[in-house]
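Given next, in structure tokens, is a single chain: the form predicted alone.
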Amino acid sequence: MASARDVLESVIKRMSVFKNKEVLYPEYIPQHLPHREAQLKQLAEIFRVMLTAPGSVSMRAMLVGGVGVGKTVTARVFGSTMRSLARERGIDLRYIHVNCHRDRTLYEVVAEIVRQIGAPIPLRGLSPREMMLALLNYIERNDIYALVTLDEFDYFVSAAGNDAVYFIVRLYDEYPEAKKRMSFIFIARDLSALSQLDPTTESYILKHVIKFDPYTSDELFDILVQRRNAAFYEGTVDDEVLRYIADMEGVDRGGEGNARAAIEALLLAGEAADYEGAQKVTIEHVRKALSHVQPDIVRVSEILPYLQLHELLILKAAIRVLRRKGEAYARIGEIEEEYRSICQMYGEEPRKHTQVYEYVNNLKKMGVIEARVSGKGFRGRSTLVSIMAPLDALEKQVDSLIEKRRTANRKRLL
């Protein structure tokens, strides 16, 4: 019988097809973005006055579309180009990316801009209001310029509300003195959530609206060839591979047009072959990595990385609950049983039933599960709960991070 070193070793050694699987990972930025320079030449449009008269105005502009449909890399590649841009002409221009699943009020938006870009502000003790300030003071009295995103900027509206939102879209109406230092990209997947504020705030961030329609088949050929040149070694994947992908995921097929699921299907049907030992990725492997890419899966774990790790154990207990049970709904109560027995069994002390209310209703407005009241065939009324993703899949994920939460939580008290 093999060793434990012996078949730690076998797979080491074991050859690969990947030379740089990292390019196939969603947090790779490339350099060159297939498709999508109408809309990078739409915001060099509206913020190259940052480049030809730095301070004189604030611009804001709204990128709406779809998952997978280039946003948040459109967002970061313009913004990584403008900062060289600036630097050639002597201006410091700072590009802050905000994930407003994670910074999820206008206090931790705030502090976030303050701490990317590397104010000493104390965040303790003052309110937005007064970090904002002092943060337009600091980059006045050096300098600096910055143009802020905030992704998943439609959570931010429904989870923040109208005058915090009407405090950042407004944000030089508040202090008129000050040099226009600061302006804004905002991401959202769709407008429905901005019908919550007042139409003042709406028609302000709706001045500059850059739509991001879901891909083709042909343009998601074109960008997996890009990803499979840069991640796979030569003559791994043959373009018939990338095709089959990209008619599976192309929107003029049927599919969702979702670049993110095609590289993701990519990346995956690469890890099949080289579990099997193949020197190339077949259309098998492909089938296979597509029964794991499903549209649910995909969004959810775009979510995940951002919830905190009462949410993680929260959605791992429902998850429990709805696998023991085989039904399409499970009660708040018996996912607080179980959630109360997770934490047991990890030591860590358990919330109460009112912060686990709030934490379930955090995961029903991500999107990551669904959750109603509880109707006719139901003995009085409770809070139902139901996941749409795979359970298998989506609780070994869940495992993964509250493994790195915890791990996180006991280096900060050492």
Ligand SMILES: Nc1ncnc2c1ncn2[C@@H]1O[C@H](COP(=O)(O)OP(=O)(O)O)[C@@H](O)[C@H]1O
Second form
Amino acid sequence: MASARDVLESVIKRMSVFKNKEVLYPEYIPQHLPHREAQLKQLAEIFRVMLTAPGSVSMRAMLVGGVGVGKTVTARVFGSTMRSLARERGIDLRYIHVNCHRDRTLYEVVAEIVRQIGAPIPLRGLSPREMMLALLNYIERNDIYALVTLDEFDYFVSAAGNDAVYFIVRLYDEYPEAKKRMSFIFIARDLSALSQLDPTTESYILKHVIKFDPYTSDELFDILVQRRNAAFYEGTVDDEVLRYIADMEGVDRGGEGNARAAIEALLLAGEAADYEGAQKVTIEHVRKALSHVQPDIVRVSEILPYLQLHELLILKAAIRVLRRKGEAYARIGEIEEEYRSICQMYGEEPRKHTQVYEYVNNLKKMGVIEARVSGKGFRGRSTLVSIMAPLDALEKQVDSLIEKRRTANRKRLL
Ligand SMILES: Nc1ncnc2c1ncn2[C@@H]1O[C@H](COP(=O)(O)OP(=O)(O)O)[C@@H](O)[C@H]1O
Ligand SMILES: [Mg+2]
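Now the other one: the form predicted together with this ligand, given that the block above is the form predicted alone.
What follows is the whole complex; the chain from before opens it.
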């Protein structure tokens, strides 16, 4: 007779077409980027000097293109590859990725760079300029180089303004004697945001522009093949299913050329198949999935990987309260209560009330939740929180990120 373990395992295995679903999540970084070789090559031309003559000159490049065309992932893959090439040459090159949708003031951006480099510089009480000066001293003393990406740079330009952009872009004009240890990649959807800058600053940024065009159907097909092979059990997703998605999204077929939407469709189609207990993902599953894809979840899931553990725990609390109540809004007090019990469940120390409030503000600022102050009720005024994306899909992503953060924290403590 089969052991209980075998029985369970055979059922569990059969219950999913996925062998590694994480491969389809937005934060997954593939090793190979089909159809972005040209952009990687241009980046290499611009930044090769960081390896051949480190410290001699500070470079800047601007990556431009619409949503889901691989700007962020290309910068990340380039950065991590540069880091390992540098290491082989005995150079300590750090890759820093800042999302300006999240950190959009000069202070926040500089503080984030300081944090990612791990420089022991107090973040309170210093102006951004003082912090930057301390940082430049720190990397000089410790012989560190940094390639800094300011992603969603459009937000920084409109929120921080000309002087802040000028400061970043012409950093070494202020310290002409300093070794040029920091270089920058800027990423934006289009260049129109830059027109509000003064012409000198603008021309400085636009020295090296790398364009990312929307993907064609054939290109998306290649990207999907790579993900399918890594994410699904063999034989569960036929090429024709991928072809169908690629044709829906390909720019040459009237789509947006958005790889994120294509990968998301594949994920949702797989989930639809699992939900029905089907052995294979069919075009009908894709159709069902696409009718459910809402732009909100795509936008929100892009920002989730940048959230801290306790922001994620609060978001999870909000999701649970909203689902339980079945209403559009939940009071922040209820969410905080739920957050405390979730913390207890995970064995995490809950943050203080003021900190929780700050996290909620952050989540609002990033557009993950909506928050507004209620009219005066019998309990007085209260902040009301609402979430626009589908709760179940969102919670799944939040859960997987919480696990990831907790594992990372545990490793750090060991
Ligand atoms: N050439 C590619 N090869 C593999 N995956 C890609 C490629 N281009 C984009 N992706 C994937 O598509 C999604 C969107 O890419 P992303 O870099 O976030 O787009 P953007 O920053 O331009 O909005 C990510 O999951 C990314 O890994
Ligand atoms: Mg991006």
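Small disclaimer: the values here were computed from a predicted structure and weren't measured. Positions refer to the first chain, counted from 1. C-alpha atoms forming the largest set that superposes within 1.5 Å between two forms make up the rigid core.
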item	value
Exceeds or equals 2 Å, Cα of G333 between these two forms, core fit	yes
Core superposition between these two forms, C-alpha change of K21 at least 2 Å	no
Displaced residue check between these two forms: S58, CA, 2 Å or over, core reference	no
